[in-house]
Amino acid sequence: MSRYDALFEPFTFKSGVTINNRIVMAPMTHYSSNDDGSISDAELRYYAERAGSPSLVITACANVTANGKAFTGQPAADRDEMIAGMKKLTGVIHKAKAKAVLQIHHGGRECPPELVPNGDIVSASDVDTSTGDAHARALTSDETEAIVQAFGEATRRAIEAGFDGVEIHGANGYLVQQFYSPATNRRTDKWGGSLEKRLAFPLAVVDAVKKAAAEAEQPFLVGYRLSPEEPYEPGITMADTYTLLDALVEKDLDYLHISMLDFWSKARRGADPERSRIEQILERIGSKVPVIGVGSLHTADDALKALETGVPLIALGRELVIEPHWAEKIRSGKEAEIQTALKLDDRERLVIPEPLWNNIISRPGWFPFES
């Protein structure tokens, strides 16, 4: 018996999907799909190297419409031609005995103009983007409805490609969050204005995805990732997050995934600033829907301490890039051998695609490096 046994207990979601441990691969951008959004060989090798550790692999975010592409090398789920490559990806993940979840996404104002048709960046409202001097155009109500339906269509494609579920990307300042944030939603129609109306788009996306998921012949899970706060005013506070959480609980989702750089980060506004966000979120909704926690967890002891908060599932992002065989080392009693920082000559040994490696190198502080 190991002190880490709690990390390897099975877990069954409401949908009936069962996973064999409590470790999730977080949906981290890898910049490595083909230019047309199809799955690349480098991408397949990257996931194949890592899929043996987590019991649930959440892919890098896939754009649901052509004007939702936010990254060079982003996978696409916006047209049926992508299904063949997506099937290769689910095959690689399933071969490692893990479940595969497709994260579905629209970048909104975060999309660089060179990546979207005619440079036409769209968002909830007419606001400056964070990609330089570009400006986002407010979506019409009909266009907004079309994007809602696109999330449903992406879910259908995920089912056809053999995925075990989808995760709605409602975090990190992308379109779903843009509709909920008072900083980026200044609409006066049914899609914005009051706090209740700012909920309309996220909840409509959930409904469209759930409707598509109901057509799956096998158990198929639906999760939702959210950022619990925005650092600026006006912006989403913890109080706003509680309102969103309460509404999402009513949608009977399989899980809520709380996106944070640091699992233990404390609240800023709208909650107790002396306590961690994750613990306060668990108090609010933890008995109603499973919560996935994430953020700067590297060692087996880090994960175990996080699990002791009551969060049932732990996601690893950067750590699974650094240590692809994280769980296997713990299972075999070699947790002391887990690598927690990159070395400059690690790329090929760790099967890190060159575009991801170049992004890591060009962004000091994103990943820890051995000095």
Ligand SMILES: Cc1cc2nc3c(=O)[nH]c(=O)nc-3n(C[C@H](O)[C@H](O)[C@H](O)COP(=O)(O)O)c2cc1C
Given for the second form:
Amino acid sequence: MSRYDALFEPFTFKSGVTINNRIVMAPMTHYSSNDDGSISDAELRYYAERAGSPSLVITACANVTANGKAFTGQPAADRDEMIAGMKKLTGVIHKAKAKAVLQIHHGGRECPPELVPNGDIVSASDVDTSTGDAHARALTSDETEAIVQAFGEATRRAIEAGFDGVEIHGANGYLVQQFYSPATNRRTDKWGGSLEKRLAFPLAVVDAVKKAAAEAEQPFLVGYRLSPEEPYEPGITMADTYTLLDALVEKDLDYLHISMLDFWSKARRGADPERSRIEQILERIGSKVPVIGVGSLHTADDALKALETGVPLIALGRELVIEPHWAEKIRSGKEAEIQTALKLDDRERLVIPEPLWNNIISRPGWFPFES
Ligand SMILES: Cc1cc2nc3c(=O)[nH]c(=O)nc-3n(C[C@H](O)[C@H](O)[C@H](O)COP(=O)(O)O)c2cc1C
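The structure above corresponds to the form predicted alone; please give the structure of the form predicted in complex with this ligand next.
Every chain and every other molecule in the complex is listed next, the one we just looked at coming first.
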């Protein structure tokens, strides 16, 4: 009996996938796949070092079409040649007794021109890229439909590669969110024009993914990740997020993953600004769909306190980069030894691939460092 037992209770998703604790590895881009998007050895070593802690590993986001690639070293799920490498990845994760979920993604206007064929950046509407140094072209309706189908095809590949599920990346300003946001969707066809029509793309992606998932012979989960608010106007407000949540709870998903940098962050617009977003989201959806909470949870006590809000699962991102053995340490009563900041000479000891390390170092303030 330990005060942290609540973290180590098993959990079964609607689809029948069972996990043996409440800790999820948050999806994290590692910039370390091979140039063609196939899984690299460095990436396998990075996951092997960490997969013993969480019971569910959500991978770095994988692009579902060539024009959805947003990062150098991004894993790809856009063609069948990728399946062999993806199988190695599920092998590594399963060996550590965790379940493996592939995050499926299209970068839309966030894609740098040099990473997409012919520099042709696409989005819901004609908009600048988020950095403003290039322009994105509005997808035609047929192209939009093709991307919806590509999410389904990526799901089929995930099943063939032995994944236990997929997570639709509907967060952090990428294409799925670009279609929902009034800032980036100014279309007047069936994919935009009103709040309801802006929902069309996210919901079509869910339907295509669920259809592909239904073909799996083993229990296979489908989750959806969303960002609850955009900071700018016009942009997604909490009120808009409630509309999205209401639609998603009807879709029989295994979980909703609320992407935030701080689990306890408060609502800005369209909900009570005095209360945390997560609590208000939980009130809105009740127990209809399990929620994964995330954001700056470092210690065992942080995680326990987060679970007390009623979220059944918590995800750790940076913390698992810094401390690959987070859960093992708590389980063996060594929670005081959990490392919560990086040291400048930690890269090799922590099995952090060099491209990820270089990104961390070049963005001061992103990861905590010991002085
Ligand atoms: C290195 C790194 C890469 C990330 N890549 C992704 C990604 O591919 N997909 C995604 O949905 N979120 C991504 N995120 C966001 C994390 O999943 C998480 O929401 C965020 O880091 C907050 O959690 P934390 O405080 O536990 O790190 C990334 C975060 C980090 C630190």
